[in-house]
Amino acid sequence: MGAVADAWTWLTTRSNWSGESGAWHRLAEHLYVSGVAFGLACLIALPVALWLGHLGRGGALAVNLSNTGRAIPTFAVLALLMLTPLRTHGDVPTVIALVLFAVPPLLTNAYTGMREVDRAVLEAARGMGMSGRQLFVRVELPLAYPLIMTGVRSAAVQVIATATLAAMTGGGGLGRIITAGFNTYDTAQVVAGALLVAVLALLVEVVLVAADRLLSPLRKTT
């Protein structure tokens, strides 16, 4: 416990929330590069997936070539970027190697939900004249729903919890408060460092599970 302890008391005194390589500095940058690589890769793959879904065709195809990129760690698409003339562009490398990891699981569970709406239900929706479009708006995405929240939950709290990794190629966030404390042989700093990350993990969670509850269109059924 007595690391945790010192943690506490890392994590307690003013003076290491404050400046440039403070707490506070660090959790900005860490907000900011995760929410812009989250939104890029709900950009992509949310519309390609509900559409692929939607359609039936070609979705099987994406999800595979999605999922590849799973075989590749994060840590070696970043170190290979760094190599790059992006290195020079501030947080692109890192945004880009998020990107890379978010899109998979928002891509699979999309195209799964609107693969899994029951059958019958959409030839009842059919029989009862509802175009294409009503029945992507008023069906599928519904009865989808569930999943594609599950996927963006599970994408979110892993590009928190990778973001951490910026900091071994020069980056900004709350890793550069672990690296600085593995660098001055600081174990409450990597211990206080490490919390944060999760505590900012488990409040992502929290925040998409009530919106999720909130915004669920299966909510104003019941």
Contents of the next structure:
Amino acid sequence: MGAVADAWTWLTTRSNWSGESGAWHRLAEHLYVSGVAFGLACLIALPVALWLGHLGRGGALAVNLSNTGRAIPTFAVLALLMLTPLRTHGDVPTVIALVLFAVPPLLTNAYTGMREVDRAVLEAARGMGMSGRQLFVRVELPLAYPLIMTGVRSAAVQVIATATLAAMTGGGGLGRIITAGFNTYDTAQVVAGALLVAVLALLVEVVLVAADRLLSPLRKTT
Amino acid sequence: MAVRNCLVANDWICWEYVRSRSQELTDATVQHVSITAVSVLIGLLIALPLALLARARRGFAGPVLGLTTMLYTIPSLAMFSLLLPLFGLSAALVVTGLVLYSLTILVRNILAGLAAVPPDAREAARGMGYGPVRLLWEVELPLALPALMAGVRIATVSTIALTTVGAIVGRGGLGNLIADALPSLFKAQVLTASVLCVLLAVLADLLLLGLQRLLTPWTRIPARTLKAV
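Now that you have shown the form predicted on its own, what about the form predicted in complex with the partner chain?
Below is the whole assembly, all chains and molecules, this chain first.
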């Protein structure tokens, strides 16, 4: 338990939090890169998935894409992007790698959610004279909402967790605290950094679950 | 001389690299495969009793699923670092981290597979005098095998990808080659190791799919034969 006590000492030392390589700066970098990547992934994946789901096409592609995505090591993608001319642009490789990583779960869940809407309900709505657009907004989207949000939640947490790897290829973020600790054989700093990242990932999960609980009943009544 | 040029020119694709470092590449691949195989096997050995326990006692299901899901949210770099004080810089550290990740996928899939066993099959076996152990081994597990194997495939593929992060403690198989090549911006090594990693994942997935088909011959009975009976 000595290591945890040492990590606690690191975390409660004020100087470790300030400055360019301090924990606050690393946390801001981490949230910024994760936020941009997650936002872009949602902008790309959700409209495509919802449209394909509405049309009822391309499902095999969406699901296969998700499974193939698991086979691609993010660390390898980051390393490959590092060696391209993109590396001069700082966070760009990290954002690209994270978007590639977040799109599959978003795509699969949103598509599956749209396809699992009961056919009979759709038929009834159509019988009531709803247009394709009304069907999409008033029936399909609210019913698919829970599964779409499951994908959004898992993608967000995975992006936060994976952004840590950017440090292994020289990028910013909380992972830098860990890798810097490794390079100086400072176990206390390594464990402190790991705790920070783990707590952040769990915190994001908890916040998203709470947001989901607050939002979904509203969606159901509309 | 033309052959030597691709190493000097730092090309992405360089056969001279693959030829001259074949031993290094083989060693890294062997390390990668063994770390993955050991992790998934241990994961399976732990996940099966956990899933059975969660199924037998409703009180266990919530905590077991909650805990394994929580483990999955811990970033891989953080996971390997948190285990550092316990294991030091060793392969056991990487394997432990990977086992913890595989549990989420395996426990869920085994539970789903067991839940999907038709109650009629279970009743029939009980009627034939099968005890709980024989029921599990000869009826429930074989019927749950497709879902179980689907879990093993996902766990294996993602473990192969995650093993690369083990490079942080020097036990990342092909990930080591990637990490070693980064400071010198050695493109051929990064690309070759990355491609090998993805090929390994695809190959493992196909092998497991083949194994699944071998283990579940009854799923291959053509629909026509079934109708005729």
